[in-house]
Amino acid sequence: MPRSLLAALMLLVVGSGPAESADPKTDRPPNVVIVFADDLGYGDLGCFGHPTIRTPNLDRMAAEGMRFTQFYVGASVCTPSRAALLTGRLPIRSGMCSDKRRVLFPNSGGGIPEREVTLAEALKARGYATAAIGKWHLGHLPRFLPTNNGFDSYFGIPYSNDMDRVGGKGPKGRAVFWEPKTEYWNVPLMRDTKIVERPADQTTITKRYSEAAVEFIEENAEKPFFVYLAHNLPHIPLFASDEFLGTSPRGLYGDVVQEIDHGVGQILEALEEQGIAENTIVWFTSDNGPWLPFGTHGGSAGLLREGKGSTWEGGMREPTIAWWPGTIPAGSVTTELGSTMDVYTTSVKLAGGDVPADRIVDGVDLRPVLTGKGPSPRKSVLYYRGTRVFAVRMGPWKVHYVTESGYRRDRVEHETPLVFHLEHDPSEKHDVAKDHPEVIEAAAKFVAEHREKLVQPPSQLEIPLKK
């Protein structure tokens, strides 16, 4: 379908009514900024309890905005998690997950399907300028890149920063990560659809991403805009610029997080200097939990169990902050459930549109929570690993059908599901299944109803690259 026709249809799909939630001091809907970290753990920010990583700008965001303590991603690894954020849908609905390949690789031939309506496409149809900055990981072939999926511009790397390893350079195996050098990887840095640097200089990449976000904000301050800033750190290999190396008591990992925090401060400052802070919502969260097998080069899930790759809480519950001066009550902390898929729906609603009506959208509208006027419409969370539901949360209860560490072969299929009360036991240490058969029964009914309505397309992650 020609992109011009697709754009016209998009206007019908996402609605054409007035932006009912626009800031009363302006005649335009609010800007949306999403800062998405990579492999950042629940316990890796100062405002979420880390004792030695200093994050003054994110702490400021929390002090002036809202901290979500029970906020989830759509998957516990990169590609499906990013698909969930940008489509508002569980990855299984778009084919962006697999039981064979957990993420896309440089030799993958698939990517985000054209039929999906990305958040950028939805907001662009409402008149927004749109920019993707940072790690994409939703397909590196031209038709899958950001500029063919609703973004006016793109500056970043197309997949993870540990891919395109150069054979024969640096230490062998995992030793390459302990003292990494840019030349050990041949990761491309792209501007729109062209490679502008290869290998990408990862020592300055966080700085350049933040600067690109500030530049876009300054250039588009007079109209509504959407910035999707997806850092490729603190995913290993870890790199920081000279300004931040050696500045954190936490070591290199702390240096990396503190540089990301500094960039957040630059973004907030730019919004204030342009006089648009009160008409901009800024989100900060992560794509999944910490990559624990990498020791001190990986982060911490705090009191949560396990990390990246698993459906334990540490893999999918993320540190999340929302900032919108004058709209979000300052210093608020919510225990209401939220998800990155809800960022999609909330953003479309804030822009005055409607989510696509021709498909199931899993995101809900979090405006009542953000304004302090009501509870979250979200009452449940599905924990997918690949194409299987490993666990489900309903209210405070979590029911595990299958448990497995992120990167160890210790899978257990539970004949009697495990049950945890997450508000009493966020570390998932005390199984109370024998005392709550009614919870198991209700969860089984909920999952069965979900599966009955599910239409599962072929996996995009299993399509090989044609040579």
Second form
There are 2 protein chains.
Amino acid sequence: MPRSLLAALMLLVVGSGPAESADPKTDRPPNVVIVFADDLGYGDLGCFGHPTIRTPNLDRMAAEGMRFTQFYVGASVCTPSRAALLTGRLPIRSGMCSDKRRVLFPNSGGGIPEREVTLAEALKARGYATAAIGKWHLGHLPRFLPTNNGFDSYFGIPYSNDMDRVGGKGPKGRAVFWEPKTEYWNVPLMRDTKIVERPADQTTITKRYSEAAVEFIEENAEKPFFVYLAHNLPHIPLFASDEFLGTSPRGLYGDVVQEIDHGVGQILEALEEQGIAENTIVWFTSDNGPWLPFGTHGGSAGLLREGKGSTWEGGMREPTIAWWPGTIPAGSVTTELGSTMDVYTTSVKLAGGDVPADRIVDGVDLRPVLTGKGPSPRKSVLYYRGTRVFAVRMGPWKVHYVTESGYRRDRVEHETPLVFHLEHDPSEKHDVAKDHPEVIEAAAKFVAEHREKLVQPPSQLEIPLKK
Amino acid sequence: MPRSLLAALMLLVVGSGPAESADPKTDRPPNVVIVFADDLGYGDLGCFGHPTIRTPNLDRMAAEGMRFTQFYVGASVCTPSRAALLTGRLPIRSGMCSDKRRVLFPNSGGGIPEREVTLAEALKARGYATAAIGKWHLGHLPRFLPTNNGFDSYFGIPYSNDMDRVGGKGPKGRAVFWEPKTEYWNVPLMRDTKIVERPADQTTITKRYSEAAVEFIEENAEKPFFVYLAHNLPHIPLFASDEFLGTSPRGLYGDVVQEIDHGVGQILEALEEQGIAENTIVWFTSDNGPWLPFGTHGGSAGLLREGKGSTWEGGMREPTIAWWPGTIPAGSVTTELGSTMDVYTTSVKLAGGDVPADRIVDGVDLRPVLTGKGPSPRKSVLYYRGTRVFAVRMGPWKVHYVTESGYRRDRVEHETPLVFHLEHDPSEKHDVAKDHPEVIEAAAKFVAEHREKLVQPPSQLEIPLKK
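Starting from the form predicted on its own shown above, please give the structure in the form predicted together with a further copy of the same chain.
What follows is the entire complex, opening with the chain shown before.
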């Protein structure tokens, strides 16, 4: 949405009352920081049980905050997952998914539609300074870039770090850790709408993203702000700076995660140094599960089945931590359901606004969970793959209509759906469909009602780039 | 070993100097408490990443102590694993393993040999009060029972809770949670060498074990003591007391783990109330991995492969926590290698003694790891199945000669061994044998040297009960 229209419209759309959770001393709504990893698996943090990846800063964040053990993304791949987080809506509602191309590519002409109210737009309308840092992947044409979608500034790469692959060994001095070494990734690094480096030096990119976030926090400590820090790692190809290379017993993947973890520590420290920790909520999660076909360059979903690209749990349940000293009870662990779409709604509410009333928003307000005062309003999860509902979770039950790996062609359309009790059987090993026809029936009704109300715009992912 | 000879002999065997880590204020060596779960998997605790099993007390123990992420048992099934812990030696050295019967049964006539110096005997020789509570499984004939092996007292069941299966529905009021419900487990509950209840009421057994441990701690707070609390759950069949039944989102298995967790909390509190927490080391671990063929009644090895009975990591790597306020750095996580056999050696050293010098003891002294002052002296792990070395770990590398599930007959004898880098690839997915012939060579040499020095007594597990 063009910036010129934004402020006026937002006042209509998102309300104008005082912030509901404003700091009583300053009448200032809380800052929001979202750190979004790329292809990090459910099992890839120390506090989520990884044996050799060390994440002292994220472990500290969990020890001082809340760990979500049943937290989901809106899709098992990049573009639709990011669209869900930033719009609070299932990707199918914005056209940000497709059955033909799973994500946007450098030859795509589509992107996040103007009519969507991004989280940045909603918070900007409430007076927030907003920054996007890192991977965007919601359209690389100018009108789709962050600075045209509610962000005051942008520093990052416009799509995945494995795109723009070209022959040759790349510029001198650049470490390339993924075979074949006869190609490299000519991904551009952008500032706002300009390319400032190409190929982006990915060996220092994580460090630079974290530093940019810290700098933004320091510069905006006096007003409410929103930082969306979307690391483009540990998506392959993997890169780490000299400072982290070779430091993890887990190898290069561990080095990369440790560098992201280090940046989280810097952000928490910056918030503390600025004296705004108690007025800032920090979220950490990942866009989808681990990319499994790449040997030890891919992560781990822990005890969950499968990974990225799949609607098995490993594809869509993410290691999630929320930190807000003084508001979120320290050291808490919740099994309540949550979703990145709920981060949208919760953030808008925390800012004193409301989500757009003229459309379906799928996010719910997680404030009762965050404060430890009540259950999650979320009772269900829809597992879309492209434009189809492959599975649905209702309470502890998950019903699979179609199953497919994220990387093997093993699609099965189940005549009788599979049913798993996810809280008893998080690894989805023991199908109990025959004992629970009532679950299948309730799920069918729920999905039918959802599909009836669904308005599905044309897919943005199928629009080719005009030459 | 008969009690009469014990004290005299122990002075010769285990030394008589002052305790090396004695409390300087009291010149008193630290108390040792070992809580040993049965068939609990690597992934079954909150602090090891389980999404729906709540273990606030064990999580607290980890937050105040040290979590070991690469800690092993001496065998992947019950009897030999327990023998390893209590002798500090590989089960093959004591004859406590076999290729014909994997554990002792009610119709077995063998048990832990007299010449073995149990941890209880070694600590008793250093003046410790000693108690065995829970499952024994090192021989049920009188001469093999705990009170003839260094323990002042015993309260528990002599073998697994699924043995002595008989027809019928069992005494009234006993909850039986495992099909078929036309049989029950007539396992005796013993006090010292006498049967005091048969069948043991397993619904209250976990609670009674924890209470017995607390009582012993309270009664012995003035002298050094050793408590070996070996819960017989969550081995199937599962039982929970009314207080815990139905409380876990994980279902019955979670209820059972939560009841064990609750008991750990009671023990830590008792130590604090008695003012002896800073002079007590508490260990928590499990005898082997989860028993996988029993649906949701079995546990989870998290991201590790396979479970109980197998020499894949899921069979022998256990969720381990050590707690010793003031000595073990709070909130520490170590990837250093450890083993239950090292608990033996470390405990004997802490008591100011030394391990028997007339035989090979496999345990190493973990004090450098516990104090955060140095690496583990353990650099290797032997994965025995029965009397054969199925695999060996050297540093981060694991070499498999034979692989087999714990419950499927899928044995493969590998002409070229499989090689995994466990710190990069904890799930043992990516065989790198072809790139690392030097690892295969070094492992072969190591195993050959081990086998050359091995003295293998006849198996105790093959001795039938005389009628």
